[in-house]
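This document starts with one chain, in the form predicted on its own, laid out as structure tokens.
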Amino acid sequence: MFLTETKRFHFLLLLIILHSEVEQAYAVWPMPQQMSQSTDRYPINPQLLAFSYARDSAAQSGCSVLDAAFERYFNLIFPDFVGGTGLSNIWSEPKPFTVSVKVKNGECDGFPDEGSNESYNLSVSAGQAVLKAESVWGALRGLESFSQLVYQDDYNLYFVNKTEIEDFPRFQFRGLLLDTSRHYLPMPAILKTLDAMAYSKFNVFHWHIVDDPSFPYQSRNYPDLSSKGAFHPMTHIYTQSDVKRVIYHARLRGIRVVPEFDSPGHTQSWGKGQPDLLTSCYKGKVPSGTFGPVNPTLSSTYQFLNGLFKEVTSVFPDSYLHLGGDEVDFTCWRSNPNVQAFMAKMGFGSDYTKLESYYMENIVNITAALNKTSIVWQDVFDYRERIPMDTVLEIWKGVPADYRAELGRITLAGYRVLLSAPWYINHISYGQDWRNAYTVQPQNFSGTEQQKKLVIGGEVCMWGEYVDATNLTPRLWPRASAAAERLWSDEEKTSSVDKAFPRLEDFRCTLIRRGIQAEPLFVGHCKHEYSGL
């Protein structure tokens, strides 16, 4: 009699529940290219739901990609899930949910690289879940997709809608830019910045690792680079482990790391540690103490620079490595009486443009031996150097009608460009700011469609003038997820903030329960605030 009342009781509160709440399909951010909803709704219970591997999947049990995502993704799904207690045991009929992957190609030790396929199919029915990938980088967004179409209901019981995702990114290069030098960020503050990047689909980490004010990359050939150019030699460097912590993290996230070595500009933390890099100022007929730009004129310059990037590429395992160029001031060069000597020696006259075009065009040629594709800012272009066609050329300077005009040069030239500039969300102001990320189109120029297709993406900076591992977080999240949408979805079908404002709130929520502290667009609530107060 007991077990009969109790039964019944578990069916007319099960009933009380399902028809509490109004039956709601739930969006996916960045939105994906095509993907259709009905208000057909299954429960999930997390004690019978399961990851698996397809039979005919290339990729089974071992891959340590998707192992280690089918626990990730178990645990972001089911965030208060402990063990199977309260109401999370009241079905009547424990149904399994089974999310079943499928992957062509089984490749699951190597990295993410430009030409990683990362398109999906993901059909949600009753009682599983159908995901279909090329590639385990493929597999991995579509469980993040998978991961943000689960919900939970007034009673904290768990539901997914029927639901079906065609799914790939518009650009190859989706990136973002943390800054290391200005100010350090401490290891944790990194790699939580790669779990949100993962949550938006971003799959390219820039690490602007060092600049002038420090040089935290602890070098196992050049030591003294960090020892005398960290902030501190030993609290405020990344060792030669903590790289590869970095490294290892993004991967099993299907992010690549693109370290950033910024030169002859950005340099002044180098020459503490590295005897005769820096160009010694002059003032009048005698050195004034102060020293510019590395030095372009003497042959130890590249020999030192050729072991570097030997060392660099040994440890980054990505094909691309920056090698910035950018804003170089060249009053140093002009006073020095032997960099005079040397522009005289090879017919450069008067113009210091030349000059840097030499020192670009030799580093060039070093990362090429490596077998490296350089990316360069875009001055390097501007100042008309010499480089490989290979060579990808990054926009960051001016109002949008300037890098229109820069797009067109560039991509008319025949290289390939991404756009950071309108992108630099280290730059805020107060109201909605998200929606001017959100409304760049980074192929409205003037151009043809080959012209078009040369803009490999853009990626979102945060420079650390004023950045450090205190407001990191906040101020990069959810503005950046704006950006990820843009170079993951169809232009067309996002075109509007107003129709993106819902869904983004409602990403920040989910940004803010996966312990992201990702700062409010307006006046609101999320269901679950941020606990980690």
The other form holds:
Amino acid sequence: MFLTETKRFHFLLLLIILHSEVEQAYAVWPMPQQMSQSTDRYPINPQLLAFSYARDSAAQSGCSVLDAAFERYFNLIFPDFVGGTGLSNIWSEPKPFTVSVKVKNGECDGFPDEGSNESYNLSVSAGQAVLKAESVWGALRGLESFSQLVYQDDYNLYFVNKTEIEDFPRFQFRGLLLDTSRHYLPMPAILKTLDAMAYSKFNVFHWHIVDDPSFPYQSRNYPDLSSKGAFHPMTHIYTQSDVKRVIYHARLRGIRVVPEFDSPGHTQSWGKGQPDLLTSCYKGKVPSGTFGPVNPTLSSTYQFLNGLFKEVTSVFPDSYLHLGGDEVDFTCWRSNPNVQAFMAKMGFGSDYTKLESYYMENIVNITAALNKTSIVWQDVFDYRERIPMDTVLEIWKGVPADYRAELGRITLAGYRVLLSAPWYINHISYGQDWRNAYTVQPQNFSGTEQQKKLVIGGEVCMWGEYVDATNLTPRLWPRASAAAERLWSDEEKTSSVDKAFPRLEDFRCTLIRRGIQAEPLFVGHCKHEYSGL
Amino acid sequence: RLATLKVNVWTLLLTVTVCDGWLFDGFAARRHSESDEVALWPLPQKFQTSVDAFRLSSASFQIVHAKESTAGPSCSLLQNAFRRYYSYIFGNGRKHGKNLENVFDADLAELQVQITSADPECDGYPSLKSDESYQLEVNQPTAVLKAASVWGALRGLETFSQLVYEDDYGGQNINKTSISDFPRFAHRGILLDSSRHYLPLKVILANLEAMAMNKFNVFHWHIVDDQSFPFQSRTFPDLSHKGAYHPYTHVYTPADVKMVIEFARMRGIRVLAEFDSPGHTFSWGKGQTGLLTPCFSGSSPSGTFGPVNPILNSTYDFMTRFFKEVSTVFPDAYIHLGGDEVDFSCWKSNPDIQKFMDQQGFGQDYRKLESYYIQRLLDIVSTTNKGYMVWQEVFDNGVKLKGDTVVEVWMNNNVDKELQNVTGSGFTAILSAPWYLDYISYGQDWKKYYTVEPLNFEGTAEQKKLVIGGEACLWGEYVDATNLTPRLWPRASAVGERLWSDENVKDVGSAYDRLVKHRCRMVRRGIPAEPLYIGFCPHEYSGN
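Mind sharing the form predicted in complex with the partner chain? What's above is the form predicted on its own.
Every component of the complex follows; first up is the chain already shown.
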């Protein structure tokens, strides 16, 4: 049939559209810094896919992180594979496909840390993929990208297209906060979250492990903290081996575990197992029977905290410890005559922010003496406390105008900063609120280049008031993935939310295929729907 | 010591607490803390309870047919329910030791279920007229549940299972109790939307389970819509073959639909299917050419389609055959015909439709054309001997409706006025406007759903009687199998109590305490119902 010019044009347009759809099918989330692909595709037969260490790789067989990753990614790439004969490519002779990994420095038995190099290069050509990375942590990111490049056609055969990727994270600190105090999160929920974090290239699990409502951390030195402060002393706790398991699971995925022991506020549950730790509130001249923040006037307080932090820093290998320091209510301190006397003695007048500063300075120093770097919430900076310059401040308050101003102030003072204010994704609303998380510009504030470099990353926070194991996963994913791309990818290349939409839709179906119950962005379907409950 | 506390239902817990201080010794005080664990949801109309506790032994406790019952072991609906509630009470295969001898006065040996009507309706389907009332007497050595039909017995079994509480030793106990209960409204529905996202069967069945735990009795299945047509029709297989997201993996086969209907029937739940037209039918057009109106751009077809084409005889031939099938597939006496949100712009663009409008003397009033379509559709459905339900626009647009039509009020502006108008015209109404649970927000929005009073509009007592219930709607734009269940429960439970319990049961504070426990009970039974606020369940959800 004769095609008119217009119809021919439409036909071409259609081809272009089809072409771009094909490209979307094997996009990578979060988007790599540099990526080029061609339509040349190579079949991959599950029987004949091999992961191997390059000859000149510093890591070789026996490298725990990568050995485990090879096994994991094989199963993620071939979710249907059950061993045995399986599918074979009926169109051509089965060809082997090798993923060769070369790592410059081993670090196989180490823990990821702030200095970890996560960059990698990936080159996919006929019959092989070559993955090069400085460290095993970069190799993990590269394996994740490779796994997302492999796709199934309509006949369920696996393919990967010719691809070149040069990739590295925009921010070194890409965190996700879970709150295990307001609701206890059973181990499977935490481990599954770590799995999903790796799929979105998050690298810090900020474990807000205790707070007012409960103290599930089972301490070696102070067992009463959890036996009296947890929701239940046996079923709603994290034992030492649970904590080890979380750290182990995270390490294998290149994820740091930064615990938060928030004080002096948010400590009601601590008081149950540690008498005299909290300030006794007064009603007139008598104790009212209620308790306020940690009592900052007693030396026993600092002895206890020194003991607790000594334990915590030996249990958690990361070089950071989150000390909290947010939302301290002064009314109880004010009511207590001993605290008043201490204020007078110290010459604080009636400025209770000075008392809080005194407390925070003390515990930051305890942490520093244990060779750990402190992270604290922005309140600590706002009270003009004298804290070491290597302290990291985390911004959690306010609308964009507020947190931008705070970014400016904190970095001007020379402190490093983490942004979480726009990523409180426990705040849900109707519709596609992932778009808000996506369009955040963490370095868009007035300041010098030097100041902008002090923004070391950000965190997605899933506070636990309304969240437990029943609804955690669909509330987190894929909304947290939106922030993950903002923290990993180039901002200019990922400036369009609408272009991100179809990619994120695909990625959420990938998550579902991997057993993560990521909720839908909008109407539509996944080829394989979530089959759980 | 054996004093029975006769208390007003709203102060029950408070009263027990107060009495506990002076009436009983320490032993009884421990009992109190256990009976405090009991949280009935939705709250029964009338009940009395005492602190006398009986123990239930998982080895010997039975649920049986009473001698006088008109139903017996051949009533598979009850046989299944007995097993289900035994499992809920004791957990699957859970056993505990015999270390509790002598702690309690006595055992409760069995629950006898007595159906009193000549026809227990074992093999029937629940309907709008089903009698769901029941009486429950828990005493030693047997408890007796009396109901006119199996439908009331199912509600009573749920209540009985909620009365059982676990003590600190893991034993199951129940207190001496007397309950007389019946629903305030006859239609207590949940709407699920399987078109905007396909919902695997497993999710639908789990939600029927949860509905029974909350005494809901209507599953409003919004089965097809613009986005997809997963209902596999025997008469018109192309509808799902071309209109579903996927012709094999994203469809409901006749066997699937049967399974849903039977699973629901076993729980006293009606399945009310909605086939919404003339709008919301984009997916219908893929498998049924010529059904939708071709939209025009200027004087030529634009290639897009609008609502069902109301001017063609072929449309009505199709609808006749299609609804004939639907009416045999779904046993319920009602079909929901939709009729909402019809966009007139496509009709306006189409020259054939304009011509038809002129012929009919409709002028430019496209509402008249819509009414013309609905009218003819209603006549078609009437010939299948089904009643019909419609969204409020159909009433608003002045379509002539049969006397038994149920009008569903969904628009959240002027709800009271709408209820007043619908009932003022003598039609029955159900309310869903305040209960669009797909609209999520941060915090405890269940309170908002809980404090709705459906009969707060101005009208006569006669008019109020015409409001036969309500529905919690979970539209599917942002919901699929990944998040449906925790998003629906326990938020829908708030609606469940509003529709079952007495209108004076409205204290949010005491509802909170009960609902917290009720949600833990759902979690224990495998339903991932989300938390109301900070806290914990003794047995957390472990399903992921």
